[in-house]
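A lone chain, given as structure tokens: the form predicted on its own.
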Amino acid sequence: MKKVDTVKLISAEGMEFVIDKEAAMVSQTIRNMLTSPGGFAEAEHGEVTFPEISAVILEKICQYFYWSLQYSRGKETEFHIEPELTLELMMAANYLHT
């Protein structure tokens, strides 16, 4: 896999997830940010920060783009959210525009 085809997601605590592209894209937030014409560093460096998102959460945020492609491609399975979760997982997604 090719860099241009992944991109680096950094938590608060400074954990890195490198995941596909086409899977960061789920998210409208991101998706603005690696396409806007407005010269975003992220779209330069392919690495967005996260400094209100901690590292277990944004972890769950991967595993649900990844998620959320198998179902867009007709794989229907449950996405299992631990309930002491939700509350930061909300508040991400919302952020996220997920």
Second form
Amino acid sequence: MKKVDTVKLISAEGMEFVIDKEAAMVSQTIRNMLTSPGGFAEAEHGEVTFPEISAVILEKICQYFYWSLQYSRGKETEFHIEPELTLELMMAANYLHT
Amino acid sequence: MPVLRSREIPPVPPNPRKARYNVDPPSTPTQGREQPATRLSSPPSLTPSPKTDGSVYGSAPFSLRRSLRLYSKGSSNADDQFGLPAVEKSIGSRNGDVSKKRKLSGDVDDGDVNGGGGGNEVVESYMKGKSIAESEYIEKSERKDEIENVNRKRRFSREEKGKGKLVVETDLESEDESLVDVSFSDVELPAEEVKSPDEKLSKRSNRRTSGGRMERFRDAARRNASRFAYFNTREEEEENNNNLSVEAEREIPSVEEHIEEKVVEDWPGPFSTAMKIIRDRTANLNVRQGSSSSDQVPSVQIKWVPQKGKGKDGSKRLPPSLLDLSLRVLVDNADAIASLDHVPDAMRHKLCQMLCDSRQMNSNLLDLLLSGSPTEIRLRECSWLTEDQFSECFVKCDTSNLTVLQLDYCGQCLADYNIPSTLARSLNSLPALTTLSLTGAYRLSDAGLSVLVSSAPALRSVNLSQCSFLTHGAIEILASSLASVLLELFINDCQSIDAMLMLPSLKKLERLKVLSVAGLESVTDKFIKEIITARGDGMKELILSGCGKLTDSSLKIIAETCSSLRSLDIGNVPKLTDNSLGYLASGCRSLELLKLCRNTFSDDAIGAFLEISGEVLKELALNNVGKVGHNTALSLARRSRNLVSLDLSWCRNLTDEAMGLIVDSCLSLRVLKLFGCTQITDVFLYGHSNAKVEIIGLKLSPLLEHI
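Next block: the form predicted in complex with the partner chain, after the form predicted on its own:
Now the full complex is given, and it begins with the chain already shown.
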């Protein structure tokens, strides 16, 4: 049923976000987790948990992944960030290397 | 006449050509190339009738070498004229073609002369084709009497030595070569045309100045001819070339002459071997290929073909990272930031940097930064901070965990009297402070520094650049309390510090690893000798840019003593010659960062240096080192596997091909700066296949993000 490879990102509250693997790979950290030969549990199950990142932020991050893919394919739009989220988003982005 | 011919005329080595070229210090990057070009303005003629516009200046650099032989004999050359008419004519015709290929302005009539296409190879075989200038020299000489005589004299001398055969051989090949030449010239046309408008413009301006310069060269040559003769008889071939180029370069800057002879002795080793190899390579290339490596290429052929369709599409841009996006939003809404708790230091620094750059930093944000017990405070620009704000913010700041304090350009807020109440509240108020940077604190005196240092006993890195009030007493203070801990000292542009006076204190810093004395005029060879002999073993980084009094002897000592030197900045030290590179190559084997700026090193020397030291090099700056050319490019391509950052701004002798070769071969390269390289075209920009390199300074790249 799953034609496209997907991964599941789990926020601190336990909320799960299922996104394309290609989108998740935008984050260098996730990419390393999923592709490294170290035998990470994440790589085997296709799930990554982020106990420090809240659901709101994680949702925004997933939106960023898709926006980034769109951008590199040529469609250059603006990615709006609500100011209230920015600080946490910045720290999460730093952690995710994205 | 017999007097002239019977005297042993030493062979004219190819390199002096190049050195001759170097000898003319161009005041603008283009002028150096212009000089020879200007002589091309009159059409060639087979008969030795001169078009004597600006004839004097024309042969300026050329005459330097020629005059060695000519003027020392000091007699007329009229006799030679009739001696070799046939050869001259054929050479003249060939040279005519050369100028035609050059396609410089004013050469409308060059097309008339269609003798052989072989002018180039004659030029090359004579001079091992170092540059356009040299070839054009020959051409110009055709047109002007004195220059022609000079020319003939030279040619005669080479023929006398039995090298005349070359002329004959190439003569036969001239037919074929001409076709080859034309095709090559077509290829090179785009690059040339880029240059020629520049040349046209500066032609006029060059004429005046070079006239006087040529006279000076002639005089200098006359004076030194006997010394040259000595050198020539000592060695043939490449050693000869080495010496002459060294010498010729030294003609203008007046360095003691006896050093040069000694210097030659000091050179044995990998560097001189590499120099030899490079010169042989260029020599052989020219003999074999004839004129195929024509015109502007200094005889070394760069084979690089732009990849069509491969390589990055210039218009495609990477999406901005989420980090950057959120930082931008934060900066825009900086007043709304309520707290910076839990934000890691790296993020804080990035935020501060962007805020300072956009002039949005204010005391409220500084309060946020200082709240809690901050570990690192980095403000790269504090000029907005008033004294009162500074006092207010820092009085209540808990500095017990502070490890890094950077308040750059804090002159307005920092003075002797407010240090005790803010930063140095007690004798141990900065116990953890290891890095302190107070650049631009122009009101900070030795006494103020003393108070500060007494509160921070663990300082490892001190940056007091541009604190113009500090004297050598400040260094004494540092030495008395931090002698065993201080690792890094930056005193750029502290004009009141006299280098020799601070020397005893400086020597007391036992663990000094990084020393920056950029811009201090009082730094002399003696200073370097003393400090390096004392502390050179552990020295990892030396920044000596702008210390105009330094000469090769300083570099010699540095190379001999500082075997673990990782980083060296010798930009804007004009007196350094190729010998310095020789010393560095043999001495500093772990050099990872080398910064040159406006130095007068030759292309050969840099190429040779890279052959030896290129493997370890990670960052190289050749900013405005005008002579950088194809030898450097080839060495970079072959050796610089680990090079990450390269600055070739204002290196206008590099063509698209050379750039392409460098970028495609240096696989670790990530940053390439090309400011002022307007000769680089889309052929390179869209044709190179290194997807990871970022090119800064040309039209494609946004500028300030990379500073």
